[in-house]
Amino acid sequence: MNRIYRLFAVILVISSGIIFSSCKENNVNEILIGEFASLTGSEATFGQSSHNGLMLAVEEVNGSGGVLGKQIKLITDDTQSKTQEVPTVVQKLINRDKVVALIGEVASSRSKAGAPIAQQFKIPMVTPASTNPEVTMIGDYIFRVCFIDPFQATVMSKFAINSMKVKRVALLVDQKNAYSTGLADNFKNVFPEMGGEIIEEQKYSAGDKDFKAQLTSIKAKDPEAIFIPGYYTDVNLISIQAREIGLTCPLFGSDGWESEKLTEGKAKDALEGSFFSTHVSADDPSPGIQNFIKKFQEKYSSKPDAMAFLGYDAGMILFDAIKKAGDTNGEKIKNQLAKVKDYQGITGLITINDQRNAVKPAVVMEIKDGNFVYKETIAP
C-alpha cells in the first residue's frame, strides 16, 4: 500500500507541476486588466455600455499585436449596481486575479468605494465616467477620462441662462448619491453667480417610487425649469409624475440621464423638450466617432451611448500608458497616465491635469420624440 501511495504522490506532484507550468506560461503571454462594473442592477445600462466599449478597445489592441508583445486579458466582475459589493470585487481582482490595473466604475459612489483599495495596493485605476471630484482626490493612482462635476454644473448653468432663457430654477437631488449631491452643490455655487436663482430644493433617495410630495412642493414655487442631477432610472419616473401633477416646465440634468431606458413608456412624452449634458454626441460627423459607431453596431447590434465611448477611451488610454511605461509595474503605468496630454480619444482631445482629471468639452443633448439630439458644445 505504501508503494501505491508513493506512486500516487509522485503522479500528483508531476500533474501539479504541469498545471502550474501551464498557468505560468499563459500569464507570461498576457497582461491582466481588471474591470468592475454595474452589469446588473439599477444602473446596468451604464456598466454594460462601458464594458462593451472597453471590449472593443481590447479587441482592437489585441488584433494589432497587443501591448509589449502580450495580449490584454480583461477580467470583469459585476458590482450589481451596489456600492457595498465594490470592496469585495476589487480585493478579488487585485489579490486573487493579480491584475496590474483597473477600469471602473461609472458611478461615482462605487468608484469612491474601490479607489482606496487600488491606492493601497498601488494599482492604477481609470474610471470612464465618475464625475464627482472626490474620486481622484483619493490618491495619485486614481485617474478619469471624463470631465468633473464643477465643469458639468457650469455647463448646465450657462445653458439654462443663455439657451433655455430661465433664471428661476428648482432642484431635485438624490440625497444618498455622491454623484447627485456633488453636482447639486456645484450647481448651487455657479448658477447664482451667473444671475440665476434657486427657488426650491427637494431630495429623494434612489429607488423611490413616489416623488409627488417633492414635486408638489416644487410646483408651488412656480419654477421656470427643474434641474435633476440623477440617474435615468429615477428621472424616468420623476418626469412622468411631474406631468401628472401639472408641472409643465422643462426638466434638465446631467450625464446620468443618458440611457435608452430614460424615455421608456410615458416618459417619452414627459421628457419632450428636456435637456442633459453628456460627453459626446453620436451626431458628431468626425471619422473617429462614426467609425466607432459602425464597429459598435456591427458587434452589438445597438447604437453606443456616451458610456460606451468613455469605456473605449479609458481602455485605450490605459493600454497606451502601459506601452509607454514599457512595463506592467504599477508606479510606471501611473507615471505615464499622469503625462497624458492632447490624447486624441473618440470623446475628444484628452489631457490629464495635475488632479488626474480629464480636461475636455461637454455637449448638451435635447430630447425629441424619445431621441437624444445634439444641441450644442460647451468648451472647458
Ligand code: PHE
The other form holds:
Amino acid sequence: MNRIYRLFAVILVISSGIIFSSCKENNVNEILIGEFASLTGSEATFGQSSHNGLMLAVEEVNGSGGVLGKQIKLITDDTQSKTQEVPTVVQKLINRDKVVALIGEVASSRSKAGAPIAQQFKIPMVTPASTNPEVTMIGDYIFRVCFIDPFQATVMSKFAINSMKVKRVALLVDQKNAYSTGLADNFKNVFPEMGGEIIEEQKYSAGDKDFKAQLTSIKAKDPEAIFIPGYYTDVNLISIQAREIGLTCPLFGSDGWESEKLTEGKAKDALEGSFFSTHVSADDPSPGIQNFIKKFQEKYSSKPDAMAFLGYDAGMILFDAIKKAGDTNGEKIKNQLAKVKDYQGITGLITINDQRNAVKPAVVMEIKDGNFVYKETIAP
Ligand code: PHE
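Please could you give me the other form, the form predicted in complex with phenylalanine, since above is the form predicted alone?
Up next: the whole complex, starting with the chain shown before.
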C-alpha cells in the first residue's frame, strides 16, 4: 500500500512540474517572437550582428513597459548558415514554441527556405537583411526592412560608370546562392543600359578554396573592375588569389561583403581600393546612427555593422506593428506591417511598399587599410 502512495506522490510531483514548466513557457505576460539566424557557420558574423542589434531593440522595448503590457521574449535558433536546416528550425519555432511572429533570416536563400512555412501558418515574418526580390514574393506575410537587389545592382552600376569611369566589368558569381545569382542578373540588365559592358562571367560555389581558374579567364579579358556579388568568406580568398595571379583592378561588391572578416589576413592589402554597396555607414553623423553605435559599443564592446542596424530596425518595426494591431493575431500584425509609412528607423525613413519591401537609399563604402570608409549615398 505504502508503495502505491509513494508512486502516486512521485507522479503528482512530476505532473505538477510539467504543468508548471509549460505555464512558464506560455507565460501570459510574455509575447513570444522567434528568430532564425546564421549564428554559426560561414556567415556567422551576419547572424550574430543582426541578433545583437535585435536584442538591443528587445531590451529597449521591454525597458519601457513592453508591448501590449507584456514583455517580449525572443526565442533564437541557429540555422548554422545552412539552407537545409531552415525548415526544421522554422517549423519548431512556429509549432513547438508557438511564436507569434518571426525575424529572419539574414541570407536570402535561407529566408526563401523559411518564408513558405511562415506564410503557410500565417505567421508574419520580417527579414532584416535579405535583399533578393523573391523573398517577399512568397506571400503577404513576408516583409523586409532593407532595399532589394535590383536597386543595389543599379547603385553599383551607377557608381562604376559615374564615379569610377569604369566600363569593362567582369562578373564572378556564387552559382547556388539566390542572392548572388539574382544580383548578377540585375547587374547584367542595368549596367549595359548605362553604357557599360560585361566582358566575362565566371562562377564559383560557396566554400570553394581555389578560384584561380576563373580569375585567370577573367584576367585574359583585361577588365577595369570585377563585380563579385558574394559573401565575405569567399570574397576574402578570391581577393587574395586575384592579386596572386596579377589582377590589379578594383573589386566591386555588395552588402554580403560587410563583415570584419572580409579583410582578414592578406585580404587587407588585396582589397585596398575596392568598393561595395551596403545599407548604412557608421560614419553617418545623424543622431539615430551615432546613438545606436554608442549603445551597441557599450553592450558588446564592438562596432555595429549594417546587419546590427537592420536587426534593430526589424525588431522595432515588428513590435510597433504588434502595438498597433492591439493583438498578437498574425493577420492583424501583418496588416499593420503592410501599413508602415515614414517610420523613422535608425537605417533611415522606412516605408513598406505594396511588395512588402522597404524603399531606401544605399551607401557605397571604400576599403582603406582594412576599414570601410564612406564614399557616397545613392538614392532610389
Ligand atoms: N543582402 C544579403 C542577402 O540577401 C545579406 C546581407 C545583408 C549581408 C546585409 C550583409 C549585410 O543574402
